[in-house]
Amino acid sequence: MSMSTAPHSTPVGLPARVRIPVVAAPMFLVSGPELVIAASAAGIVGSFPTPNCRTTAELDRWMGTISDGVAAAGPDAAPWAVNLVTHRSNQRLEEDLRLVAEHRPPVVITALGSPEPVMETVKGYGGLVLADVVSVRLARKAAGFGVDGLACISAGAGGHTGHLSPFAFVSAVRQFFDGLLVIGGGIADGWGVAGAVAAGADLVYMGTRFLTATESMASPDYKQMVVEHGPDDLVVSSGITGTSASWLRPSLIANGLDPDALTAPAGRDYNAGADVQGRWKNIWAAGQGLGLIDGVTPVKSIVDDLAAEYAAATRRFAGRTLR
């Protein structure tokens, strides 16, 4: 069915359980239990990547803490999500998936590989599977595995990034996919969220806006660098992880790297644990939304601002709609 000639039918479930249609995206070495719980308590989906935990024992503790914290936040709290790297280099995937089956996060987001390894486990307990994709080709492949949704990472996203415009990505994917569609890439305010939803997305992936949150695990120096710099200070390169990612130029220079002469490693390695954290600990990522950030503030304040902007945007759109 061509979505250009048929109305988009918003999937029931997750979008109806959030205050505003936003996912606090999983950020490497930034998203932890405190940020996830605060996001869910504020009414948006909170998430974190499993490589943020050095060991499976730590991951076990994190998921227990998050599950209890979200439950304690009350009935208005939004669901939480865990992000699993399914690339073959992640030797910890099987153990992490065992803990997913035990803790049953409502949403599991796969990244840097096929969603196939998680489908049976997550669907078995009634969870939702979203596949993180950076191209239309990968979106088609993921859709073929029966995922509930696609997280379409577009140009402007922080960390591992895409190359398509968010609007072009939404339009292309809606030609063949009527499931839950999350879009991310340089969207950092409620106005952008409203635009993405109007274009056909159900939720917006937003990472950089929460990078400097009080509850973020980012170091004070990392947060200050985000506050002091803008989109012109970003470098997109595969020279760190082997996959295109958006890095803060000053952090590359501080680590003795020439931002204009990075060489991609021979192979990609996303194996979780202490080693990967040590390699990338002081090389900092950010997306194009960093230009809107002027300080360190609590998650609740950020979400309140997003909600006010989103409401203003929807009113503006309604006022301009032809009758």
Ligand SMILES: Cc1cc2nc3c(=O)[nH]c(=O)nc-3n(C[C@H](O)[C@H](O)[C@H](O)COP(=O)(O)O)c2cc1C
Given for the second form:
Amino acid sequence: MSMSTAPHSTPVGLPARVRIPVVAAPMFLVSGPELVIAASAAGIVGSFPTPNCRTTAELDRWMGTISDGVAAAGPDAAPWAVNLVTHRSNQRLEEDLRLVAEHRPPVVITALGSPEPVMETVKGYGGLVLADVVSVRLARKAAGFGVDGLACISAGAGGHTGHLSPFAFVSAVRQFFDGLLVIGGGIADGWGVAGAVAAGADLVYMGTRFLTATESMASPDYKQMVVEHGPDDLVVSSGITGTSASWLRPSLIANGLDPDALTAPAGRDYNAGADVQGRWKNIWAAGQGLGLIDGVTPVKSIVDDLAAEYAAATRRFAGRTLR
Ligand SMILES: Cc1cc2nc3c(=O)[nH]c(=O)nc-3n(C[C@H](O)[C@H](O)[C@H](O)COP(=O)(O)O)c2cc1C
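Moving on from the form predicted alone, kindly provide the form predicted together with this ligand as a structure.
First the chain shown before, then all remaining chains and molecules of the complex.
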């Protein structure tokens, strides 16, 4: 089915339960309960990756806190999400999944592996599964497992990044998928959100914009580096974790690394190994949207800004097309 002949997912379900179509994307060592609850309370999907909890007991506490916090935020709060690394190097997947079954996060996002291991559990309690994918091939594969949505990570994304243009990615995936299409990569304002929706996406996956939120767990020095730098100050390399990721050049230099001569580590153990955790702690990731960030502000005010820009973009678009 081609984009021009078929209507796509209409804004029911998740897109109808958000103030603006944005997911505060999961960020390693950055997103915790405060950020997730603030995002959901502000009307966008809040999320965190389970490796941010060092133990399953901590994950149990976090999910309890988030569940209660989002419930307390009232009926306009958006659903929250948890992000599971389904790569085989994640030895905690089974235990994490047991806690997911207990706490029933409304949305589960799989990353760095197939969504297959979570499908039965999450669909069993009526949750939505989104699979994070970086290529059309992986999107097609994930769609084959019956996921509700795809988070298509495009060029410009912070952390583990993609390489496709978001426009090319959305168009290609819409050829075979009419579920929830989430697009991420370098989108950091409401104008970009409107552009993504116009292109065929349902939601935008936005990480970098929330790096400097007051509620983010990033250190003050990390936040300052994000504020002071722009897209030209990023280096995309697989030399830190074994997977292509977007890093702040000055943080590589500060750690004695030559940004132009990074060598790949031996194995690909993503967030799991202690040494990789250490690397993420000192070497800071960001996406191309960082140039728009000029300070440390609460999530609520970021979402208010995004909503105002989204509304202005919608008016601008309508004014140009409905003559
Ligand atoms: C500091 C940082 C850490 C991240 N950690 C994770 C992670 O643990 N798991 C994951 O699936 N994605 C992770 N991401 C990727 C985001 O979820 C999302 O794909 C990305 O931020 C979207 O692009 P943007 O940064 O340009 O908004 C991370 C991104 C950043 C900036």
